[in-house]
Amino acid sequence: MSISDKTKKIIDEADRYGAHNYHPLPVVLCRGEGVWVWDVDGKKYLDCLSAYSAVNQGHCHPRIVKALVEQSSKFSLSSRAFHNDQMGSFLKAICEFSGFEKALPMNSGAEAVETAIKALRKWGYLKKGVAAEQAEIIVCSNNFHGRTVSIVSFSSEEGYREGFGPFTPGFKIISYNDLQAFEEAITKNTVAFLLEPIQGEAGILIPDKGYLKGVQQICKKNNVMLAVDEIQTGLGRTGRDFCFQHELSENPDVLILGKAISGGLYPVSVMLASEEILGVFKPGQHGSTFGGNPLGSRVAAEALAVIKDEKLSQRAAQLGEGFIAKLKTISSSHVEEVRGLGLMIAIEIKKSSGPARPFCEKLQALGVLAKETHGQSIRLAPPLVIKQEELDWLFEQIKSVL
């Protein structure tokens, strides 16, 4: 794909001075508004990645931008050495929105997952009576929960682990979407089961109906905490406020959120749980300089209000159902399967047609930014503010490429 001298100069600069830990499409973005982004050459694209669902509210949502600007000029950071006037109202808002008793704010999704791991282990020792240093957390193959050493310790993707050992012990990997494997893996030392309700990075893998309900029942029977990572699936993406609500009538024990909780304008994440679980932390045992800061709290509170006020979960459900059905009508020798829930969708490319990346490059040439995942899947996750006519246009571009 030919690129301009301007684009090439910027990419070359990033390659020269940056680590090569990503392989992005050859486009340099400089502006975003709603579902649209523009590159440095002025070309306009429909964003079908939404920064991995961090901008469910759309790029630079005016309400969230206003909150960011107002708060940044007033007070940005105090650290948790002192109280600030924004954190409490944000925590109240997210607890009331989700139905959890307590929340612990952090910055990145990986930090929130690490927070959950620490809390669940400590709960196991203090509340369940697991012997010291013996706590186990069960996870699923093909999981993606972040990039820290502890998190890649329980990844089944060798590319995430190679060269980064020695790894953190205390995790057991089982097959996803397999209730029998989960039940058989539980021991007296099992404190939690950590999973994604849809595996996003693995290619939008959706478990069988009844899987999450069965998992919750097994957890209750064995006094094992159910921790659900909704960093990608949460906050409207799948057509409900949280993906687990498609199946569970009762909250899991732990909910982990990030990405869209701040609308893409500031890194914010949160672990939500009961007083029994989050009460295990005492002063000095866990923290973050930036976690719960006034700027992040104000931005996240407004981003959450936008999701509610603009009914983005309902929009995702309505628009996603129609869009998925329409994608399934495309007759193409390249397509193995179309799967998705809400506006979290994957088009699986047959291995006989080669990898998915060339299809993404052709979409880019037509003004659509999508990204392959796990080689064969084209991930489609536009901002939830997308209009029907924009989805119709997107469909035509996808159809022409396939």
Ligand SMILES: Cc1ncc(COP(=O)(O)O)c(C=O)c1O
Contents of the next structure:
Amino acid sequence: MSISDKTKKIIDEADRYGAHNYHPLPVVLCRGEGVWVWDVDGKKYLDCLSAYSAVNQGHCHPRIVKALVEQSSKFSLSSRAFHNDQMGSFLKAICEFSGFEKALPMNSGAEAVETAIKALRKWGYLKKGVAAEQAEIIVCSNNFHGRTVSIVSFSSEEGYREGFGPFTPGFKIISYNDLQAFEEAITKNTVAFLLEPIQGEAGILIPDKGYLKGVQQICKKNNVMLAVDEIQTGLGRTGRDFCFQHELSENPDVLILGKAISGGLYPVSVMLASEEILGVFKPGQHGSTFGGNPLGSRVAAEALAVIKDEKLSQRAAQLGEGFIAKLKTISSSHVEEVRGLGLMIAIEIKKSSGPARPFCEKLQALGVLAKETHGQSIRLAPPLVIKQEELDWLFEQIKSVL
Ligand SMILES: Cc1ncc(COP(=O)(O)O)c(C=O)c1O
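Taking the form predicted alone as the starting point, write out the structure of the form predicted together with the named molecule.
Let us now look at the entire complex, which starts with that chain.
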């Protein structure tokens, strides 16, 4: 695709001075509003990635921007050495919204996952009676929980691991969507099962109906904590407040949130659990300079209120169902499968048609920003504030490219 001199200059600068740890589409964005983003040449695009579901509320939501501006000019950071007047009310709001007893705020998603790993290991030693240094956490192949050394230690994706060892021990990888494999992997040292209710980065892989329910039953039977990573699936994306609610009538033991918890305006993440689990941390055993800061807390409280007030989970359910059904009507020799839940959708391109990236580049030319996932899938996850007319327009663009 031809790009302007202005765009080329900015991309060249980033390439020259930045590490090449991403392979972005050749577009330079400088403005966002709702579901739309604009590049530096003034071209408008419908954002179908939503910053990997971090902007479920839409870009620069006016209520969240207002909260950020007001709070940033009043008080931004105190560190946890002192109390601040915003953290408690945010934690109360997210606990009441999710039905968990306690929450521990961090910044990135990976940090919240690390927090869960630490809490679950300590719970294993203090409450379950696992022998020192023996705690095991079971995870799934094709998982994605972030990029820290401990987290890539249990990735099954060689590209995420190669050259980054030595790795953290204490994890066991089993296949996803396989209850028997889970049951067989449990030992007396198993403290937790950590999984995504839909594997997002793996290409929107949806397990069979009944899988999560079965997992919860096995966890209960074996005194193994169920830790659900909803950093990508949570907060409305799949048509429920949390994806696990499609199956479970009772909360898992641990819930990990990030991304949309702050509507894309500030990095906030949170680990939610019972007093029994989060109570294992004593002062000095875990923390973060920015975790729970007043600015992030105020922004996240507002971002959560927007999800509730604008009924974004219900929107995703209604709009997503119709959109997925319509996508399935497209007759194209390139399409292997359309799958999704709510507004978390993948169009898998047949191997014989080549990778998904050229399709994404064609969509870009038509004003749609969508990113390929794992080579063959076009991921569609627009902000949940998208309107029916906008989805109809998106459908026409996708149809013409396919
Ligand atoms: C399911 C899941 N867990 C964890 C993460 C890591 O979050 P972060 O990039 O904020 O560290 C992601 C990010 O894509 C994710 O999708």
